[in-house]
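Next comes just one chain, in structure tokens: the form predicted on its own.
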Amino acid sequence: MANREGAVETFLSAASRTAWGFRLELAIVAALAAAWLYSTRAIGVVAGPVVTTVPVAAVAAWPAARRLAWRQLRYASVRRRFSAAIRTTGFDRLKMGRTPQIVKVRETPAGYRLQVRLPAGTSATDLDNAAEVAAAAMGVADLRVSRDPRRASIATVAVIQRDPLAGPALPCSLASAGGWSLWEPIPVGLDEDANTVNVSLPEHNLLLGGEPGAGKSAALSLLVAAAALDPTVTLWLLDGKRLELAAWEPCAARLVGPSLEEAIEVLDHLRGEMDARYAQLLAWKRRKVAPDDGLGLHVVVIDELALYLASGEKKTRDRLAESLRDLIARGRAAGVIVLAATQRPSSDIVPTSVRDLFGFRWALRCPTRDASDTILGAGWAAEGYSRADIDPASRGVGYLLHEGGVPVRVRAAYLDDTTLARLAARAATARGHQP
């Protein structure tokens, strides 16, 4: 008897669980089907099913309901499947067979978003560590849970069906600007939503780093072509193959090349200007530099940070380390922005004390999860983020960690030579300078 009603338990709760899941669909069924009664008897078996399937026709008929009745359909399949992926896993098991509760569900270029609230006496990262196992039941690439940072019982669930980031390159919207301003927010890719990720420099120093032929030196070139396009901005340029950056020079105050000398000079200057400024500023009774006081921004860019912070004799580097250091330290307040780019700032290469200035993290594609918390900083490959887990082809995606952010997923735009060489003319001439 026990265990007949154990079985009868069983089935019900199945039978609830299946209706509740496929709600949205008997909605439908149960509504036609009382309207279809309800005209036949009022108006006759003829004219009352025609008119019930009328609404119906016109709604298949009519493209924009169309795609919202197909739209709310599939939300209801992907709440199905995620319901039951979390099933296989004994998620439900943690408490009283409940699972997490779908609030939202949104498409996205990769797959959708659900938000989901989750039951009481678990976490997101109990939704976390089941999503391995449920993304393989669904059938998807991935599932990626993460926190609401304002309530700890909703968490977000990315379910990843494609990646929106692979294909031909992206782009730029720099391409065809006439200028630039500096103050205002460079358009560097899309994230995994489609949207423009934008990256804002006064007050901020970036760090990109990756393997070669991640696209470090695409992506730096597209924060050089926002400072080069705005002609209040005196750009600095250290470059350690003298190749990168060299489209750039008639843009710059100085080129250096691989001179440790040179490079110690120039951010020495840098100091001076800066210590200068800070004495104006203390005279004006302000506190940073601004778009209106026509003091104008100083951008230092550094490909191949590596070449300058680890060769040569010591005493050289250390002064050179010394040096740029101070500028990341204390120059943000007076304008100074420093972009560095590198293979991999691993301490034995780049000072921590160095590598730990940078507000802005920039991770291209990386040999291993180590080498890509050098650049993110330690711990973000084990959430998750690491770049030795993407496709070597994919070339400009990487993850962009904003200061006191988290990681973004983000495929860079690319300027061609061609483009690059007409910006760069294009910018030099804003200057005043022969291209």
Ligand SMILES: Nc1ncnc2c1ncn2[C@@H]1O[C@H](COP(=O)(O)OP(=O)(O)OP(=O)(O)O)[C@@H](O)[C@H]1O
Given for the second form:
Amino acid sequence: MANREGAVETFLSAASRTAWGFRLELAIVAALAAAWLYSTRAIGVVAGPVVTTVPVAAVAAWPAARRLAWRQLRYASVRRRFSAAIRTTGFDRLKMGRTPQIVKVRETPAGYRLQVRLPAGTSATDLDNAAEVAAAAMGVADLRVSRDPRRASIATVAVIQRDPLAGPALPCSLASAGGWSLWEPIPVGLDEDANTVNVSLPEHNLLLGGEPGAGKSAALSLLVAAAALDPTVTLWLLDGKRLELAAWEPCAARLVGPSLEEAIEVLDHLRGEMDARYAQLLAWKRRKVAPDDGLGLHVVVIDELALYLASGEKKTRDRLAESLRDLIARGRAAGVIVLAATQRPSSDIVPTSVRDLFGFRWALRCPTRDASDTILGAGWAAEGYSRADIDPASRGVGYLLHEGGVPVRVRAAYLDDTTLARLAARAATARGHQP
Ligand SMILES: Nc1ncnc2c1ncn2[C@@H]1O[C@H](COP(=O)(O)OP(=O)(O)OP(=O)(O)O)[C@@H](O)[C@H]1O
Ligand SMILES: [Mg+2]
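Condition change, the form predicted on its own to the form predicted in complex with this ligand:
Starting with the chain above, the whole complex follows.
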């Protein structure tokens, strides 16, 4: 008897859950059936069905309405699939039979984003622990759970069906720019929601890392392009390969190849310039350079930082590291920006006294989670922000840690050789060079 009651209860609970899951579809069918019955009685068996069919035909014929209806049906299906998938993880059994309540569904380039209210007694971490099994049950690539920073009871679940950052290279919006002000944010790529990601360089230094071929030099060239397009910016280029930055030579005050002595010369010159600027700012009673003071920004670009910090004689290397450390440490208010790229900024290659001063980090694909952590800073890989997870074919994809304080997954835009040469020529002309 007790068994029978239990079975009936289980059946009713499953039936009500299914009905609730299909509430949108059931409501539509119920509304149409009611309209059909009412209109048949009120205006007859011919006119009634015609009147009921008109709104359905109108929705089917009007593209915007059809899209809206189709989207709502898809959202309802995602809700059902997510709830069913969560139940397969045992989350509901552990948490008194309750699953997260879906508050909002939105479509994203990667799939869907769900805002869920967590049942009492659970947290976003519990849901995150169930995510891998639920993703498998849902048949999607991934479910990424993040807690609402303002409310512990709300979590966002990104349903990843496809990688929005895969595919052909992204064109760079700087490519058609006639000029640029480096005081303005620079568009460097797209995030997973297809929003443009901008980097604001004044008062910041950026360190780029990633395995060979990950796209460091290409990403660096976007920032160099913006700096070159601003004639008030003085560019200093240190290029270990003497090849990656060569196109920008006409726009630069100096381009140094793989010579540590010349690199030290440039850095020391800039330290002198920095001291002179501080004296000037003191006289003006200002605390930092500003767009209107005519001083302009200095941008120091170092590709293959490891070559300068880990090769040659120790005495020379140490001297270079000290000059660089001083420039980064004191350069902010004087308008000196350092952008550096290296394959792996581990402490045996880049002294931590230098590495830790870079406020912005951009980690492209790395061979291991440790390497990823070395670029972004300790701990981010454990939080799921690891560039070791990037598909090797996805060049230019990485995590950018900048203003928001949390790494953002970004696909960098790409300047091919022809566009880059054209842009460099335009920037050189704007700086008064004869073509
Ligand atoms: N954002 C991007 N979109 C598409 N393709 C890219 C992108 N970035 C780089 N690539 C491709 O990857 C190749 C290698 O890129 P890049 O030279 O920037 O790598 P790297 O990380 O600097 O490598 P290395 O450590 O050897 O210097 C480029 O020649 C280009 O074909
Ligand atoms: Mg490179």
